[in-house]
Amino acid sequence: MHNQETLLRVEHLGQYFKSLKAVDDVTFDIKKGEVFGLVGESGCGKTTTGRSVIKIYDITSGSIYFKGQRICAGTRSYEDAIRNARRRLAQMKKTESDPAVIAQKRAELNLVIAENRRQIKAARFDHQHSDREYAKTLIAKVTEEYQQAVAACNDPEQLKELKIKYKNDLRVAKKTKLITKIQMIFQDPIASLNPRMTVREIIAEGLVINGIKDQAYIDEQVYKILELVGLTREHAGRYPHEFSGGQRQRIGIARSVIMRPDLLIADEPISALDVSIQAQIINLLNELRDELGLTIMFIAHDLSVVKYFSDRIGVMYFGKMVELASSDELFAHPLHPYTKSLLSAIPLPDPHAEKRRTRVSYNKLEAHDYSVEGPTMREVKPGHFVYCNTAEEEQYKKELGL
């Protein structure tokens, strides 16, 4: 289902409240039509990455790059690389006599600081303008198409109607933002949806804010949207109040896919809902990967979910990616501790099998020693990154006989 083609590319993102790092130094990339599972315990970041990549959090540190152009980029890490060569000179100047050394130095960290200032300006310019430039390349695309068109049309009737057609289009092409093709199911479905709204107007609202009017397209999909889902037609004119927990999620499912996003962010969609409900939700969402070819980064802490949904999983421990695996590969060979203990947590149906599992406990200070080297995270086998030092590497190769 999925290729090679990097549609999401997370670098070094940072997301910190004042002095609280809820997402540190997190790098994942998702490929086109692949399901990404984010998976970890409550509190460990995975939703903060989910409001991050959509721009609901301004990031503090890093880079997010959708359809390879950055929409997000934080300048942390630029200021404080400009604090450091600031302190570096000062100290520089105390302890140094020499004054051809001292100008040297000076101008090595003069063009460090430069350097940093001109990213910072770069970071912010297509933080706040990624979008304005997407509407300008498709303005572009719609005045070539229809100028082509136009200029090949002899009936003066069919002219008129292109004309109207290139205006309508137009409008949309300038109010279209790249981070609409991004859109976001959340957890609590109830709390997601406006009670003063009908289904109607809360499914139509992306298209409305696009700058579509034309009310009976607008109906069209709708209708289109709510069958699609297992919903149905009358189900338009009613309220959110009147309908399941179940049925919920499915306006929220319908009210994201409607815009026809490249990239579907769920977090932990089925968590709310009953466990007879959770399968059908899981089901609808593999039925519309397959039939909107939809790309999705799935948050979840349900490890057995996970792994029957995703084709990738990240796990995450305390705003830290520890492991990066295949979905089959990470049941088959957990490395990081804490991904054992995730893992043995899970029940298993079978009574007698589940009083003898063996459960593991993760204990950071006790299952690490960065005394002499800190960790960071590597690529122990094609496709299979932990985070770790040169001797847990070796230590996780020696596991996976390599």
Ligand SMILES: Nc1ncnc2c1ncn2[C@@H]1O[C@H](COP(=O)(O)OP(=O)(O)O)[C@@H](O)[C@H]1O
Second form
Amino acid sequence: MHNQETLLRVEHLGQYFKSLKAVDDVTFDIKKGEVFGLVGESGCGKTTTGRSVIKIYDITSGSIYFKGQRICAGTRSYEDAIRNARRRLAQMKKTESDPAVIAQKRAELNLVIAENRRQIKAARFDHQHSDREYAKTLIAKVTEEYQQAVAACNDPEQLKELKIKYKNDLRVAKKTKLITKIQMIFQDPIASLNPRMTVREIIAEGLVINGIKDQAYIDEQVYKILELVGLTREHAGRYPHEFSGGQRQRIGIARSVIMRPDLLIADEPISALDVSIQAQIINLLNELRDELGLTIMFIAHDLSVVKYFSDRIGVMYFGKMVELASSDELFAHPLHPYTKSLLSAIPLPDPHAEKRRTRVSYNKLEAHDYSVEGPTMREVKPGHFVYCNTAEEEQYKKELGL
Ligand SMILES: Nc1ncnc2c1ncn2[C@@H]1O[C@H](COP(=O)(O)OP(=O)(O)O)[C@@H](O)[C@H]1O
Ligand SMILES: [Mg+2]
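Provide the structure of the form predicted together with the named molecule, given the form predicted alone shown above.
Zooming out: every chain and molecule, the one shown earlier first.
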């Protein structure tokens, strides 16, 4: 279904709100074409992770790469390293008397400072550079497409149309920020749609922001997208309050896919909907995934929703990624006790089994002994990562029969 090309890479992401580590040293990547499920209870940092990826927040530390470009980097860890080095330098001067040792240590610490300064500069450069590089590749692509179409066309009317299309495409290419290729849809379709805007205006907003003024072109795109998400062009002139919850979520999806994103972050898109229409929205996302070649990061607070939909799943607990594996692997061989607890919360379709189902609770302090060695993310089996220490890793490997 999908190749192994990495579309998004989140590396050591940290997002702190003052002292609260909403996301703490989280690493994962999303392959082109896959659905990546991000699961964990309310408040564990899923939305913050998604919002960091679309740059709603400046990140505290780590890097995020999208389509091979580093789109954001947190400079705090580098700034901390510089501050630490300076502190050590000052301390050393107080306690050390040998000038040779002082000179040596100073040289070492200056190297650390220089390296971290370099990292900060590189982060800032990448931040600006990524859009420019992306615009260049887009311009090259639409120009090539246009030239090929022109070469294959000998109808003057059609040539005129091609030229108009090329002009619009070029305008989009020049203005398109790489970040618009990541779009997010939200849990609450009511709060996320401006009640004073028509459906047409809501859906077209991204195009307008990108400098498109040709109303006929905009209308055509809006109608196309409306049909794609299961609505009709007659809906374009109406206002959000005239629609049901499921239809509003379709409008939200239309607004995000009109930008032709490569990555769609769906933040609990069905949690606020009636159970009867949840499946419809999941089906729609599945269709769009095929039709538009979308890659999806699907956020949910329980595993039952993502089970059949995700290729791989990451489980978060209090700002940490605690387990990451393919969907099949995670359900067949869950290792982290928190994942086991989440799994035990899923009702079973078979009534007999459901009767026997017991919920396992998770208590971080009881479940782990990190007094001697703390946990890190470890690959206990190819593609199966667990946040654990050496003793736990050995135990997990035994559980897997390795
Ligand atoms: N803008 C913010 N300012 C301060 N704290 C925040 C902010 N956004 C989220 N948080 C806190 O960060 C933690 C993670 O929140 P969130 O990412 O929304 O979790 P989830 O989406 O998994 O329910 C929570 O403790 C939340 O209260
Ligand atoms: Mg959330």
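These numbers were taken from a predicted model, which means no experiment stands behind them. Positions refer to the first chain, counted from 1. Rigid core (definition): largest C-alpha set, two forms, superposition within 1.5 Å.
Participant: Just checking, between the two forms and with the core aligned, does K163 shift 2 Å or more at the CA?
Facilitator: After core superposition, the displacement of the K163 C-alpha between the two forms reaches the 2 Å mark, so yes.
Participant: Does the C-alpha of A332 move 2 Å or more between the two forms once the rigid core is lined up?
Facilitator: The answer is no, as the C-alpha of A332 shifts between the two forms by less than 2 Å after core alignment.
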